[in-house]
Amino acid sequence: MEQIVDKDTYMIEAHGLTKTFKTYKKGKGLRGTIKTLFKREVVEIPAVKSVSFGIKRGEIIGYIGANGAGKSTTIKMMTGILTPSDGYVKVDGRIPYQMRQENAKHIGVVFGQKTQLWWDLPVGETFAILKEIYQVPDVFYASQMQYFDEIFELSEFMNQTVRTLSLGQRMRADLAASMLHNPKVLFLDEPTIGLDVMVKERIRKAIKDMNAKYGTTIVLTTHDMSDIEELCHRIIIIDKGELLYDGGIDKIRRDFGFERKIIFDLRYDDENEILEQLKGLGSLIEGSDANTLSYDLANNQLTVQFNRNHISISSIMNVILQRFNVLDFSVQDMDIEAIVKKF
């Protein structure tokens, strides 16, 4: 999916970005192992295949795919950790892997399963070291630390060593550390993995605030689809190293996420009687047939699944509310993860 990008508009430009890892094929058995010692067969494993995209300044992008799709490899090329096998990527006009130190000054990175903090130092000392590394002015540093304390409540564990922090505390400290020097680009690789609901909300709020306050460009990879839905207006889907989709969430919902559910909590005494009434449900709802509407009754809950492109919520509600004793109801859209699988 080739795009023409403008260096004055785009913070990140990727053209034909490719990464192939080389490994050696191991022979089977003792004979194969001995043979390998003298003649090794090179095996190339493609991780990212000619991916192109442009990310505008100030955008929050969801970069998603299954495990092994190539997400983290792409992030590592954008941060300068890995060098592409072919193609190139630019971040704020720089080639990351050619200008690693300069690029590092202007980006922030959070890898959910790895920490950038010093394991045996108190959190406060870690931030003091990062201040010197990034040459953060005293006044701005004090302002940032006050802001992070308000968002992440850092003061409750600033004197603890990093190794004693809970996962939630460490992630809050890691995110604050990545934002300390006010980077132009923030790469977040699974930033909410394993966290409880309250900590996730804090992290999402901090991401939104930083984007609104400083216009930070943010690239987010995650398996938590609620992160994507709450933070991003655009998603890039990668699978087996290839770019599958680049566009808005609304469009992919419309084209692939047309299934919707209404779950009704019903009050009834005779389930057989309700099932009998449900047999004529399809004929009463405009636009419904076997392909556009289905239902299931279990544990006093009626779940109606329908195609939102053909049937309106109101047409279903009118019929159900007239025919059944409804205590409560909820409407559920198809989540992004299910859409990606379908895509």
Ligand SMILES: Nc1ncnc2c1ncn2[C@@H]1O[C@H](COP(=O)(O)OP(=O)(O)O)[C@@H](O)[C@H]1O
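Just so we're clear, the structure is a prediction, and the values are computed from it rather than from any experiment. Numbering follows the first chain given and starts at 1. Throughout, rigid core stands for the largest set of C-alpha atoms superposing within 1.5 Å between the two forms. First, how it differs from the form predicted in complex with the named molecule.
- Once both forms are fitted on their core, the CA shift for F140 between these two forms remains under 2 Å.
- A movement of the C-alpha atom of Y88 falling short of 2 angstroms is seen between these two forms when the two forms are aligned on their rigid core.
- After superposing the rigid core, the C-alpha of Y268 moves by 2 Å or more between these two forms.
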The other form holds:
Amino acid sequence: MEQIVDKDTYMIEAHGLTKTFKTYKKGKGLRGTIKTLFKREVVEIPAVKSVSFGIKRGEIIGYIGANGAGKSTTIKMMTGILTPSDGYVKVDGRIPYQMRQENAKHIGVVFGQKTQLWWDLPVGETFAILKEIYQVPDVFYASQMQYFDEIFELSEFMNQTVRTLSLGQRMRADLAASMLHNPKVLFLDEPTIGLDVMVKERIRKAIKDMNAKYGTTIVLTTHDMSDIEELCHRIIIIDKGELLYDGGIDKIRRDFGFERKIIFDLRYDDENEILEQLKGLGSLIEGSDANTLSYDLANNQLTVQFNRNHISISSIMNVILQRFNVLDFSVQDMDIEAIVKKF
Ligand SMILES: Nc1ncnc2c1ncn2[C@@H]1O[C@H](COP(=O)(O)OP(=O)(O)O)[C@@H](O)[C@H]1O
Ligand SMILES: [Mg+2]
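Mind pulling up the form predicted in complex with the named molecule next to the form predicted alone we just looked at?
Entire complex below, previous chain first.
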């Protein structure tokens, strides 16, 4: 994967970017509600705490963190939806929340959790309207629509209203809409959430294509490690609003990327007996030590986490299948929550 990064131009610059939400604590019951009419207790939620970073033209950045870490809030400030409480961010030389309209012409946004499209309009009409709003030239519009149809198979549902689309169709339409006017910067907030592998693949391909063809700068938040591994050279990790890591994916891959876990559904009556047996697990599996293997047992589920650089899946399967009554199992990638925890 080649990313053509313009080393001299910062497309996005965040300096001490901060957002604190103020909400009012609501008292319990009617008495509490009446009380809060007179004296409201302010609760401050520090969602983003003095975050600074620079993103160069043509970079694809993975902006990752656990749920509630502050990713969407950061994206909302970069797209002009929210104004920071402190610090600032510049996108393509503009302060987004001060020039929201102008900024919107140069960026594309997808929030995976919520469509940006008009709920009651057919998909086709939606694109016709966006063409007018963004003043997309006829020829470019035609070539974009042809490309989107190839990659997202839009014609399948062009005449349907947005509200009738499946999640996968809706996300394909949302992505196409965000890319239609060939924005310089794309903000994709969980664009693959809840989608099947095939749709995820199409979305990743579209992201790569845009970046390769036009040098589009892309900020991507995701819970899917495969999205990150396939698309990003660099990631920024935030945790509880604070920047935890900013750097290459290689270090993450080296330290955590080879982590896998297998989840076994076990049948047993006596948990203590199983725990006792598990104590000897390490000595039976080649290449295992405290760093390369760990396990967890709860509610008849045994989770074995291991580093596949050191331990083969088959050696684990052999040992577990021989010793325990296994009803089912699944192999999973290391998830982002676990990586953040390890930091
Ligand atoms: N409009 C809001 N009002 C109050 N609190 C908010 C609002 N939006 C987000 N938060 C809080 O800010 C924190 C960060 O949220 P968010 O940016 O959505 O996290 P993420 O996208 O990483 O899951 C969370 O604690 C969330 O509850
Ligand atoms: Mg979010």
